[in-house]
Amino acid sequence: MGEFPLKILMVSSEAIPFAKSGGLGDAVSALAKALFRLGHDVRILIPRYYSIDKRQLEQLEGPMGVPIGNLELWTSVYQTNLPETDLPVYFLDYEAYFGRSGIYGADSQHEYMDNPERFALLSKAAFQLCRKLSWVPDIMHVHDWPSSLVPVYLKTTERNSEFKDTASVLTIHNLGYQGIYSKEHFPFFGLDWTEFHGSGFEYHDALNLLKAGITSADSLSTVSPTYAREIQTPGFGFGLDGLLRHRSRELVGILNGIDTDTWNPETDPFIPAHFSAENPEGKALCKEALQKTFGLPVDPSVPVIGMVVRLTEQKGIAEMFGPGYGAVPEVCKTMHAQFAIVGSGDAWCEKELKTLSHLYPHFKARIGYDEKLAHLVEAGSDFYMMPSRYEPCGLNQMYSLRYGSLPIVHRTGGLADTVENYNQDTGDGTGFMFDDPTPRALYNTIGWAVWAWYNRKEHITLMRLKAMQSTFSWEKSAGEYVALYSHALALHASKR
């Protein structure tokens, strides 16, 4: 049980570089790659969305029938390898469900109403794919609500099949997204109505896919230790805190790593000069390039506060930019600092960023996302602002630490687990933290960072050095997941 190597199937709605809407896609591919490097037999299954060119893929021979509900849906499967590895990635092709421009909806505001059917097909197809490959995994590792039906099927329709010894692990990347839909979709799943309650689907007379996954999975994880504790409280539990407390013995928080090949200031192809903790000189050139690129006054003596952000409520955009009460407009009026912001999302906030860019020569924002610009912001900033209301793990604060841009963060989730608060007596720490997610607390903490910049220059140098020596490797996280898999297999065996 849990012998080396393990056979692991990752079932996900996203995996980079093929499909990504947020950090989920990064985490799935990076974890799979790290597990593969440890010698495990890891494979990934995602849908083939319209944006994934099947001409670049190899088709598996013959169609694949997927029995679901009263239907048998005939699908195709394509395959390639994760870049720079021999790790197989499989793509479920079913035009009626996945031949669309978006992953979850046409845009962030409009989700597809048949999402329960789309992702039920993905979950059911995971078993058919394994049969087609004559490969039965030890672990089926699923991610967030889109693949949460896999643990349900393992516990019900597949419990006496060739998958009887396969254990399930569900990772919650963001509890704020649960897959809540009308219960009219339930018959499509092909489950007895007794499972509507028995497998945990019922949620205020609607269907909650993540709740069913949490109820049914052998083991649960989330993406930082602090977030694992937070989601068991009413303030962060989004209505599922009671269930998560009930399953707390099976829930662990494992901090995500970062891709240290892509995010490395010593080799980054997107930045104008390379630098490291040992040779930090190149950072000043990156700051100059950032100021020029954004149209900010070029002045090395003024601190630059950077940010690359999805403009959503979770990220604290109201506290930052709310007209008439946000912290940042007040900072622009009262402090000698510059801002370089890259972001897109809520229309009101995009409009506010444009307004601030016109009002203040020391505030500049770019609407949209640009990979090269994102790397330049991380490399050229002195501080990096990340005041999320909640943050399961967060990646940008880890990128920032690696690039010597000291984070200004709300003490929550993965931010609390990765940033060490500044001690102004000793100069120790790697960033600046606040506990109360309000505009006033953010304003004061930005003020604290700016004060340290002008009055404790030697502390900033010490903090930057310590930040750049931080390590967030996926290898450590992968080792913790292997331990979790062994635990899940033991739990699964004990139930049988």
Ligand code: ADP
The other form holds:
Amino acid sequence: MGEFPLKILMVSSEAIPFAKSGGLGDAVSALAKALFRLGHDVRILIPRYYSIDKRQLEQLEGPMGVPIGNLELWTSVYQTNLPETDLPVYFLDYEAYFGRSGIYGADSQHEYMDNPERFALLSKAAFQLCRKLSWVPDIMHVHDWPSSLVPVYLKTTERNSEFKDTASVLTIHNLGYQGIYSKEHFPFFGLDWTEFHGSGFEYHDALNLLKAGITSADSLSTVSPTYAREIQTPGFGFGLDGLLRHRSRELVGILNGIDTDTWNPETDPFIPAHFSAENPEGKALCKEALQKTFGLPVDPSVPVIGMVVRLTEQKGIAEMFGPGYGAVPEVCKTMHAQFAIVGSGDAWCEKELKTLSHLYPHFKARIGYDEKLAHLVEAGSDFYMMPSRYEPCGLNQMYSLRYGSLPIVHRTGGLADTVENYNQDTGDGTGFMFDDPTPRALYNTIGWAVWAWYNRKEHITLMRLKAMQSTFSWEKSAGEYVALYSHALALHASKR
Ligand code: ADP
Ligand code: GLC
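Show the same protein again, this time as the form predicted together with adenosine-5'-diphosphate rather than the form predicted alone.
Next comes the full complex, this chain leading.
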């Protein structure tokens, strides 16, 4: 069984600063870094997408053959360290699969047709890489459906190999994405058809990669305690709640932290003035810069509601912007508040944001992905809107708390675990929460926040102070993952 320090291989489709489409990329690198700081031998494997410049990396000697099914695919591996650490990050290079600009598709609407093959190769290559390095990890920690085949291979083809004592942990960052494909892809994986059954890959006669991972991994986790409970119910289970209830004893919720090297209002290089709970003055300058940058009327007395978001159903875009029924156009018509939004995603919503920006001088949205602007929005806003239908953890509400922008959130998943609802009698709390994910409830809650802004100024000051003092430490989360790894190793040993 593994001993301290543990050898941990993270296999993922995303890891910042190399590849990111959402919070997964942030979480994987930050967790790895925190584990590394605790003294563990942790390493990361991701694909070498076209957007990752090879010239910045070092190539490992020789090609690496990856046997998969009846094939042997010839790949190469590049390496560098995670910035400011000695933590090795390996990049699987295979031009035919990863020599493209996107991670999952050319854009968020068009997935690559060969994703099962692409990510099966990544999963299979994890083992070949370890062989090449003569390094057998105690734990293979995989994230979401793209690396879900790793636990399957550990349990099947690698069962009696040098990896026989390696335990697997699968973290579910978002149950809404399961990797469901036609079963025609199955033969490529090089697994026996006997693995294609209702307690494995099979899902309504199709392939479900996440489901296979959930049934095979020694231990399971998700990214907040509330989400861990929610996904075991039909309302949040995306068809896998029964399976998750079945594996309930092996499933834990561990809250993500935030990377305070990047998200710290006292040092953030992207914002025009620094501030903290003790010295909050700089925030007013950030608000002014935000209003100027977005072309909003520069007025410190009007509250700014910010948001940085992937425009997908999950995030409550219909409840916010649905034409004719969304809450935000109503707010624009009836309340004295401004909006500053950065986002990209579903085409109808991008269009709606452009229309609203055109219609209202106090509503401005930037379409696109913009890291720098994201920091300015967090720093310069007074409130942060996050009415997600479901939210496994959510990073933005934690960033906003740290930057003193009070979140307006649906009480679900990680939002429920990180935001404390406003108590109108005492002024206690860090944000504004609602229970029903409807446009009406969102409208009312924005109204409540705006009311407090104009009528309970002293409460807003108190809440902002409390919000900025919240700590979401990766060190604490990493400690909980280490406990999970020990548990996974014990479970794995008991099965052998
Ligand atoms: P999710 O992963 O579901 O999108 P999270 O809140 O966990 O939600 O993480 C989102 C991450 O992606 C945050 O770091 C956020 O700042 C970033 N992000 C999302 N959209 C954009 C955008 N348009 N521009 C810049 N950053 C963005
Ligand atoms: C997913 C979830 C988000 C979470 C992130 C990192 O993208 O949607 O809630 O914060 O993963 O774990």
